[in-house]
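As structure tokens, one chain now follows by itself in the form predicted on its own.
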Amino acid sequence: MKVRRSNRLVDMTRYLMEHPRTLVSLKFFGERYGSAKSSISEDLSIIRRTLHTWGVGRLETLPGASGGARLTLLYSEENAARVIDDLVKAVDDDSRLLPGGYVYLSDLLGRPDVLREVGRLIATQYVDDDVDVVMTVETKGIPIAQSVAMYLNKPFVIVRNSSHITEGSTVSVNYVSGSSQRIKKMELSRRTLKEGANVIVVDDFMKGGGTLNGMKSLIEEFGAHLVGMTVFAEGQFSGQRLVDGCTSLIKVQAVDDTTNKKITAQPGSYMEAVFGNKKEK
């Protein structure tokens, strides 16, 4: 049955958004809507222009028998700046201050609307990189990793702090906590990461960088490659961080003494890391 163009446009956009970074053939759409390839190509052009105008995605079309359309969901610089500004306003709240200079973020990272935006922000950073796996450590980084993995259409793996019988055999490393200087252990199932895989690491919060450095060591143990690291929030740290080059969406300065408890949030290194580099190119 032939489908009207307005209906085709809605359903094609929905289908592409539900299958990000997946090559969908024009033949598939043609058979789905009972339309000629020329009509499908015109529809894709409309979708491409609309996504570009609003700065929310990049639609590529590949010619030939094995070609098709592939949608990458991302944020333009303007949209990214808007989202980060909203995150800064949400975190800039003195009541979020926790002992030790940490920040309460669980309510934000439990909201689907926030996770969608955070996932798309981080995915935007890596859309042009060769990524095989998104990695995080239990527990608060899990929803972030899941959101990023959805936009990149890649699997995510969870590093554990202790053994789980359901994980099977594991590889473990000892690492030094950057803030407390304690020796800790983390583990990853041998089945979750292949040798040579390209990995990005995401987490909710970075202070001294010890946890991120532990995941970096795990990646090396598997013979995999670290592509980059991104955290939702970066806290202040007076010593030497154990990792370099980690991108943060927001940066938090916290004062916690007997007379003054205050949080000051501001944009992190994300905008410069993502759009500054693109401008240089």
Contents of the next structure:
There are 2 protein chains.
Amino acid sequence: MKVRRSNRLVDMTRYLMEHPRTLVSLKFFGERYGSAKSSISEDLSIIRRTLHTWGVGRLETLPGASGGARLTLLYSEENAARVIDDLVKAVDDDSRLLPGGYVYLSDLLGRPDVLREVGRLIATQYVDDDVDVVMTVETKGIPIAQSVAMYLNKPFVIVRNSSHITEGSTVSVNYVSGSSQRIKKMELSRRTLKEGANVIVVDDFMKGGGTLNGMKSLIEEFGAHLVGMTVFAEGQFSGQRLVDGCTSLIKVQAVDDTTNKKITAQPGSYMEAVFGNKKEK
Amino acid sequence: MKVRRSNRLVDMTRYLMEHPRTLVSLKFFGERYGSAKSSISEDLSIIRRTLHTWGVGRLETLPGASGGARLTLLYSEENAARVIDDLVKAVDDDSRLLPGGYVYLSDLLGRPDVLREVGRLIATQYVDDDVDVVMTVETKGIPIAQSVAMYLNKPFVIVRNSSHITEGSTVSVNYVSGSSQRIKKMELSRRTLKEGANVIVVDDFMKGGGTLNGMKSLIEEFGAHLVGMTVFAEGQFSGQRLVDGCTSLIKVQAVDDTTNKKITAQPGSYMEAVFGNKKEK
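Next up, can you give the form predicted together with a further copy of the same chain of this protein, since the form predicted on its own came first?
First the chain shown before, then all remaining chains and molecules of the complex.
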């Protein structure tokens, strides 16, 4: 079977998108379409230029006999800024206020379109780092971790708050919850994280940073290495946070007293952290 | 700006894949590429035929002034059977045995490639049903629910085992855990599920079916409607299950006694449930 260029371009784009961050060989595409490697190379050039034009991704091509192509979906600075603005608008809504100054986000973090955006933003941040695994703590960080993992094509691991019988042997640490000042315990199944692994930590919300600090301890306990931390939203916190250097997509101020019930959202540290020191990706 | 067909095909395929199950208008594409609607229609025909040829998805096109295209990624019967076989091979591994006849699956359900396959299989099952929301219970069902939600482009909701302060008012039900015969409690934030919503339930593992039965009660409590239930793996269970009609991708037999430590995996009820009564999709 010989496949025409127009059909090849559609199927190659689809295939590369379903196998992000994976080197797909010219040989594989050549056999799939019954085409010469030179034709496949031209196809890949078209795909690369198209992705670049729209600021949606990067196609790296390796020439030669063992050559191939690797797709990374990410945001240009312009697209990232637009997405952050949309997220700020979605959160800036007084009806999201919950008792105690908490913010209701479950609807947003259960929407596939929002999770794609959040995952892609965070993946864009770490795309040039060496990352082996994405870590989060149950429950609400899981969808974010999964979406980042999809874009980076790396596994994610879920730290758990209590002992579950189906996990086998675990490593646990105690940590101080920054907001409530209570001692809690978190644990991770021993076989899910390897010594020396490069880890990024993601979560939905940061107040005092206690949970993030707990995960940092757990990473040390496993002999692994922390590459960076990013949260969807950073709340206000009076006092010294337990971690520093954590990136946030948005910042939220929640006021809940007898006279005022108000939520104010604004962009977090993301744009400065990711695009502050480099040219547009 | 006028964009050439080859670039249009790449960008349209990408755009449709990033907006699955969403009607994208001819007008939108026409303006994006500075092209006549007739050219866009021809592009969409090429994409539709290519997806069909490879058995990877369906492109529905609506003609006319308000027309457009809607992409659904799914598996043909042949591709589904191949993926199920791969999953069976991945689980059929004695080192996955945990004490008490449980099976270690966290590595597989933390891998983006596996989650894509699992999500796409389950989405293929329900693609012609009216589904408003995907439901699961924390913790290990969450990645599956999210992946199904991505392919169906519907939100997912997470039922929780205990009260969390950040959720606002909740509805809870008691349920009997089928395997341990204990009474437990699960709850869902009141504002996450609407009356009359059509719900599919997914989870990682079913033994006695008690957890699934709990979610069924919760759906009734919300005045919503259960469309179907699908689990990644079905374990062996001696006795009457608390739910019937649940589809499983694979079946697992775990033997853990003094003389034997063995796991045996085989295909579940999926292929019969999805392709048993119909021609290839």
